[in-house]
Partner chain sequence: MKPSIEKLAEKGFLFSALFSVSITILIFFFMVFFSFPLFKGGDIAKFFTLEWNPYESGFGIVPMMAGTGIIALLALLIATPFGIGCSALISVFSTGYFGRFLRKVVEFMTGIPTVIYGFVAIFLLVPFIREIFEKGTGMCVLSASIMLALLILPTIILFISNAFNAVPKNYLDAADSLGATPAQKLVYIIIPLAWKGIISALVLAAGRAVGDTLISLMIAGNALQIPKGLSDAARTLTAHIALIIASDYESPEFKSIFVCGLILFIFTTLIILALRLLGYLKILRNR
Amino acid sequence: MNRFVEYQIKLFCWISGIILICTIGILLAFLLHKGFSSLNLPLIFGETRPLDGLFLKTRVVDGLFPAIVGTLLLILTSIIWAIPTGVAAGIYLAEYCNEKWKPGFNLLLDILAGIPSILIGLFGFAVSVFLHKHLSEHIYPCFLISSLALACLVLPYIIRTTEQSLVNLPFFIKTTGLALGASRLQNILLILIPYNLSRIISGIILAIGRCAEDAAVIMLTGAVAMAGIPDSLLSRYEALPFYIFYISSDYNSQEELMKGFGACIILLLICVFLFALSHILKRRAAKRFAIHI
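As in the form predicted on its own, what structure would this chain adopt when taken alone?
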């Protein structure tokens, strides 16, 4: 009977895996079928010469180049805001937090992870209105507020990954540095964090994917059409998720809709590139500190 149950569980797992792979394959095939024909230089640079647009000699008005650059800058800036705060919070929860307070912090962290992105976007919009009214009339929804809002959105991934990687460390790893005379802070910074670097990067990879795909936050906090490449943190900007949203909801012809599918493929390629880069860094960190992954 136990063998029969085990066989059924394995069969169910195999079927579930096959369904998942087939679903992803169908979605990718549909996307490529619809958008591959529109992938060309005019889609990215419009009527601007590619080299002029690439080196910012001429502004690209009718292409996706500003949205691509805006997306990459937004992801990079959001991760820069989120990593120090997320890693520090994870270290605090794992190493310094009082056990009586930890359930409360974990509850708050779970609530933050479960907040819909549209609410974070609305909060960012409210912050921009408050700053415009009370601090400076030159502050509007902008790149800075979008990046900070996205950083808040991805903080739970980095915090939880950092915390769990430190909590689940073998006891001898935690205590070796202390036994050799290192202080608690030195033990964390010089031994525990380097040893867990590949696992922390896993949380950063999840954060990158969350930043790249979210449209609800940026559409309320600064992303607009035809804004061009942002020249400061207080500028408005273009981003691929917002372009996909508005082109799919308000297209005037089938050609415009096909451009939306082309933008989806470009966004997917950006995500694949960033994931691959993060994975390479993760493997190098694991190899350097002799962690087998």
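This structure is a prediction, so every number in the text was calculated from the model and none was measured. Basically, rigid core = biggest C-alpha set you can superpose within 1.5 Å across the two forms. Positions refer to the first chain, counted from 1. First, how it differs from the form predicted together with the partner chain.
- Once the rigid core is used as the reference frame, the Cα position of Glu255 differs between these two forms by 2 Å or more.
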The other form holds:
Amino acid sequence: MNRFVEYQIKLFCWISGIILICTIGILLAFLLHKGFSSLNLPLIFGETRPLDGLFLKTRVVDGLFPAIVGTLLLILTSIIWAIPTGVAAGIYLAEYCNEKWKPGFNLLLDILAGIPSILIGLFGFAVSVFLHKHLSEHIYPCFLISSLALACLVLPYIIRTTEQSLVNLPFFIKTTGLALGASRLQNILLILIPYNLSRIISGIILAIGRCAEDAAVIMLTGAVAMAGIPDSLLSRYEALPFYIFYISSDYNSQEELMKGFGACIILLLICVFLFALSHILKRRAAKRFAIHI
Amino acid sequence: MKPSIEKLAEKGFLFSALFSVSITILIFFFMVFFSFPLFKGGDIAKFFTLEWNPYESGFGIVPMMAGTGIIALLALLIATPFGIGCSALISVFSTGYFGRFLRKVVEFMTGIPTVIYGFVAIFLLVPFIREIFEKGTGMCVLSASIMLALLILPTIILFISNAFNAVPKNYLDAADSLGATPAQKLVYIIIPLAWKGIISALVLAAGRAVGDTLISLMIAGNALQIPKGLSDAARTLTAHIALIIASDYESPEFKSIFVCGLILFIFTTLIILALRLLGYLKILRNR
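Could the form predicted together with the partner chain be given as well, to go with the form predicted on its own?
Time for the whole complex; same chain goes first.
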């Protein structure tokens, strides 16, 4: 290879790296530049007094408060569905599953992890239609359906992190408890899981991030533009990602558009915070393992 | 603990695992269940025609398939050179400060919500594209594929750079001792050894590109036609699903979105099988 070609290859790599960083930089700078001025209390609470809105005394009409609360409630509910199932399934795959069944489980879980989120949304929608026809006339796409669908979306991630963190443990940690006479379940619940907690939690936080950002699922399963704070599991609700999508296609004034940019920044901050938290926990877990091995 | 509790816990773990995998089967079942009347009625061939015209009972989904294919392919074409370039920079050329910084940026990119990419693109990229083509709204195949390329880049870069890092160290040491330059190492050793990783990354990215909804829904224009050029608007399968909100659950229009869903499901399965064939799924799970 002559020197010129080598130089070209190197140049190409540097250019692509720099273009990538510039693109992301421009994107974020644009977002901040446009949205920074709208970041204030009226953005969140509209014309309602902040404290009244916060304690649900008055309904916030033209602020982002219902959307933010909707998103947080949605995350909380879906995580409540997903964590027990996901962690239990992860434990099963790591500790109990026999070799005959494992390939089947793995294939189906990989497919579930790869399914486009819109398909999960469509599934949730189909389930609500099915229930509407066969169970009760009162079931429509709603908060409950959304949270269940989101739980399906993040389930494979939680299962995988739990399974991987258990499988990758050093041999002596896995066996010390057993050697001292602990039963299999005691060993898992009292030694392996606590030892691994930060890794599992980092996976869960990543899953929370996915719940927060996903718009395709909630779009089909009951998020609407104006609903206020959901008062029951069967009501419709607002959520930040859907609000952003709605504003982008249907804004009437410059003011509304600015609120869209503000909503973008808030959502970005939530996601980046969760992402960073998960990253830190993962790194701490890695450090801890490095000492032991 | 009592043996009965042990047994119970094991049953519980097994049940959760079975429940989780049954979701996949349930999704497939629901897609088939809702689109089944169409298969039975024998008018399934109608769906694979060109025309989408609900008023004259034309429900062809070929334009959507074409839109999905073209946008995803274009996004891959844009993203591949960048992806290989950036991962080479991270793993080979700049292992120091800049490389680490680039990796951090790429990891940060995976945390940016899709809807934000779409939102910013509407006000930043779309006007720009409109100026270039000097016609249309700027919401076209090109804008969508550029944003989609940006969306799938982190997947490609992180995956390829992991594959690059997995190249055995002694091979690289041997090359070093023979006096190879970094570029020579990249072309003669790392890429030939990691080609499976590169292909896997592209397959995975293709899955992401086809499955993404928000970007194509927001900036591809959603026109019901087979795009003939970069400046034409198009609609993808995913956007089609999101757009059809039929109140009448019995209409063929409503059922047609389940055919779209079925196609996407089968496509996902094929992607996963391809990744298994390449033997790179383990890396994916470990991430």
